[in-house]
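Just one chain follows, in the form predicted on its own, and it is written as structure tokens.
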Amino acid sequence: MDRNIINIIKLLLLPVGMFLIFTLIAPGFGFHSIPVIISQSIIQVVIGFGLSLLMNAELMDFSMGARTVFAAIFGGILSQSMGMPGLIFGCLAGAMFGALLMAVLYQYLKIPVMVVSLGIVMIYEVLGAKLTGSSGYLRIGSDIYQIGSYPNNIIILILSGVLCYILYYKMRIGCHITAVGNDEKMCRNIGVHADRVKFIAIMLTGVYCAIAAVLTICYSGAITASTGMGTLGIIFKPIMCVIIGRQMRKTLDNMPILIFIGGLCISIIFNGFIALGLPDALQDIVLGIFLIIVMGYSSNSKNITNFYRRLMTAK
């Protein structure tokens, strides 16, 4: 059997002995709990693809979040009239829309994409809240949001995922944005224009918003608007499904499927701790506790290994 394969198995132990263990200890989830899980995971999957991108050019993004949401409102909004291309055209127009916007302010006021991040997320915020007026709410029609709904949301993670290993490892712009991340001025010296990959890092992660805001209002067929940066909680899973993924790559070389590996563990975490009965405000606190174990882990992880050999040597 190819190694490749046995690894993909190895890694898909850990998501499938989780979901074995929350079969056992919570009353309710079980194997009719797996559309709800792939689902829930697919939209946070899809936006790690185009962080990851994002991530590998050594920039962070928080808006992802932000502009997923308003591409699913501008869509929802055009969907009433246009029907499904409606839907598709106003997702794609409202992420790439946002995508530009925060390349331009980033290239040309020289400022950090993080700082910026955060502004496209409070105007963004707004903007859906006016769109939705103020009911806040916004639904299409079942006819419509079938497209994006299980199971036809694994055929565009599918497809998500084949674009996201193509521009990973196929594409010189993939390449680059790697090498880019790696050391930028050895990048300059060799002739790479750095700002322009990520100009182009940048809009890419457009194409993965339109993608998940599609997904995101075919879920249960509508879109809620949020502001005072309640959007911010979007992009958290996504970011620890990109680093479980960076962390599994000394296995398997594949980021598209580590990142999905990555998104169904946290999937069935967060699903079992509901069948659990936990209230919202503890998943909260756990969020927290296991982002920051997930990053300090990432942030440590060489100092963690040589601390083990040194541990292990002295035995």
The other form holds:
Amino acid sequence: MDRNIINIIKLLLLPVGMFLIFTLIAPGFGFHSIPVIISQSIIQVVIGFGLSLLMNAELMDFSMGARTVFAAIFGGILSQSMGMPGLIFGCLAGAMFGALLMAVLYQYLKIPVMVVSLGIVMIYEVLGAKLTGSSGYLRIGSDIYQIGSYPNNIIILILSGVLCYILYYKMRIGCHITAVGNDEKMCRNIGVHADRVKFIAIMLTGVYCAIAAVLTICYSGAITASTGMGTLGIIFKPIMCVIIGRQMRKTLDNMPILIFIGGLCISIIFNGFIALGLPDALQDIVLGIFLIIVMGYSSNSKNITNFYRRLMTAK
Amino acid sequence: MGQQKVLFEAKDMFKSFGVTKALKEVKLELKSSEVLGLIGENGSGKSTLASIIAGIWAADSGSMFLEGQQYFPKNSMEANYSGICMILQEKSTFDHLSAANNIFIGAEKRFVKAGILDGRRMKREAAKVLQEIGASHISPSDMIGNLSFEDGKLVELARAVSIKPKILIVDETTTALSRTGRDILYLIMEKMKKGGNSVIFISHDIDEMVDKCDRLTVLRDGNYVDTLEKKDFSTQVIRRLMVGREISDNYYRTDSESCKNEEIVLQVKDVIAGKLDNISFSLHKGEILGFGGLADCGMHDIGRIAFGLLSTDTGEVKDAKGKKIEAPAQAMSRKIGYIAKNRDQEALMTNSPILDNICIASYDKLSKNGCILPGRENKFVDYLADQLEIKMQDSKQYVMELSGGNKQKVALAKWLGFGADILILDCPTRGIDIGIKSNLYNLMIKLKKEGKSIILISEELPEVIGMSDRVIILKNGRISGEFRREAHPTESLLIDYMV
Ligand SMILES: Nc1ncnc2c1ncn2[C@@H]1O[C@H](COP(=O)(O)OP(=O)(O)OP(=O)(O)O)[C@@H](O)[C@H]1O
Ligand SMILES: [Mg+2]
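Now that we've seen the form predicted on its own, could you pull up the form predicted in complex with its partner chain?
And the full complex, kicking off with our chain again.
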């Protein structure tokens, strides 16, 4: 069999194993939970696709959640007068505007992306809240949110994964983003424009925010504006998806699939613990521990195998 | 010769970095089908001039002509399009990209159709280029991070060759290469010449320059000194032009007695680690122990195990008292210092000032009750910088702004200041000019007289033979020969043991 397929199966053992464990120990958790698990992971995986591009360039962005919510609100408002095209156009326009603002601020003011992104979070949260009015809440028609609910959301996920794959492996920008993350000074020597590459990377996150915005508002048919840095919670899980994905990169060089596997794991853990009746706070602890274990194992896998080898030779 | 047409010309080149005047009215003329050597002391402006020609820096003023046309590259990509390409002194490959991606970075357009990159074709082409230069042991899909330093350099060479340049600039690359790597490079240079193209070649090895170059342009302190024709080449003249004063011919040790001290300061026993396969040796007090071998013989791992960087699978490394050394901190507490071959990444913090780089190993000495004393720090650095003649603006300058050879001196200053009893030097004269080289050799002799011990790992056999009390030759990770100084081993004898 193809080595890549074997590697994918190997990596899938992680979520499958976790799934089986929860099926055994958690009453009410089982095969019927699979649709929930997948549909819950979709949004964070899509945001993860975009985020991973930035993280590959060694940039960190906390604003993708805020940008997604803002784009969803904007799309939702346009959908009220223009229907489905309004939703799509609004999400795209809102998200691209968000990305552009960030890219321009970064480019011309030379503020680190992470700092810019925190500023953006505050601005967009307030803008979103203003757009939704006093209720802070926006509902869209059921005929409209069809495009982002099952099974369309699966199709959207696959398409955006394919896009991510193309960006990473089939276009020069993916290679240049990695190069910029590797060593900016060297890029300059070789003639790759680091600033332009980063600009494009930030703009690409806009595309993923737009997709995530459509999915978010269609998930429940409504969107709630959140303020006080509340949207930071959205970005936390995608960050973990990407980190877990990057750790598995040695086994399989296919970021979209790895991010998806990371998303599955996180979704299984959350749903599993909900099924076990664990309170919210404890869930975060479990998630944190899981992250540390995965990272700890994969960053030390060489040491661990060395350790075993030494144990064997000692015998 | 002499009738060839002029391929490239640079006139009245000026370039300053802050208060440092790196180039002052420098000129350079390159004919077609020639190898032009560019030679000068550390910091004389060779890399700066080369980088300007390759479009990496812009000159402050001056004009350049390529084939009679005004040439003014805005960046290195444009220089590449014009057919000028440079192998940098420093490592310039991307660890997280494959060899194929590294070879074609910036030039992927060739493989793009309707926006989509044809990765397979790119890999095929990369394999072809690697094959062409004789580096087919590197696979196009290999991540550079997993390759050795030398193979990384070969990938850079492949990148340069793939551009099919009219002018190839090779900045201080040979010292990063083993014999096979050098042969690959020389062959490329030869091919360039045959095809009517030219090479600008930078190296500190005068013999190599005399051997490979058709003409030599000498720079000193950012000034143009002279250009010599092949018939006028003489080591003595070149040295004088470079340094501005006479330098003795003989800078290696003159005695032919090996160290007779029986006191062991470091013992390596039955070690299997990295590329090393069952290595045992001991280092004595006041001894210079040289290691030589081919590129992948594992000699660079010797330094790493002795400093506790690479842990051993079996066997052990012990100090004078028989205590094990398993980590760099332990090694340092026993006064062992180590300079890695991959200077920028492993031996220096290039994003920090010179001061911090030199002081970092010696904060114990430089502080009182846990507080660092700036006065003491400055004195310490000034003294060392003075001793090693580091060319810098002041000690607050960042290491990344220094010329290659001066970076090496900063790494050395760190351990000299630390007062190491055992110094492990992996290719210590890499990119160092002859003046400083002879200073370094004198310093090694002085340290030896003071009872310090040195492990010298080097690709340069004359240096290993010239400086060591004992030479150990490695082959495929095993010791294949050991020679005492009084046996007067010759280079060809050692090579017999290497291959
Ligand atoms: N980016 C920079 N910023 C500040 N100063 C610099 C920079 N690059 C080079 N210099 C200075 O310019 C001078 C010339 O440096 P250059 O690298 O051209 O020397 P070199 O002849 O290549 O020396 P070496 O043989 O050591 O490589 C040095 O004094 C160096 O410190
Ligand atoms: Mg240089």
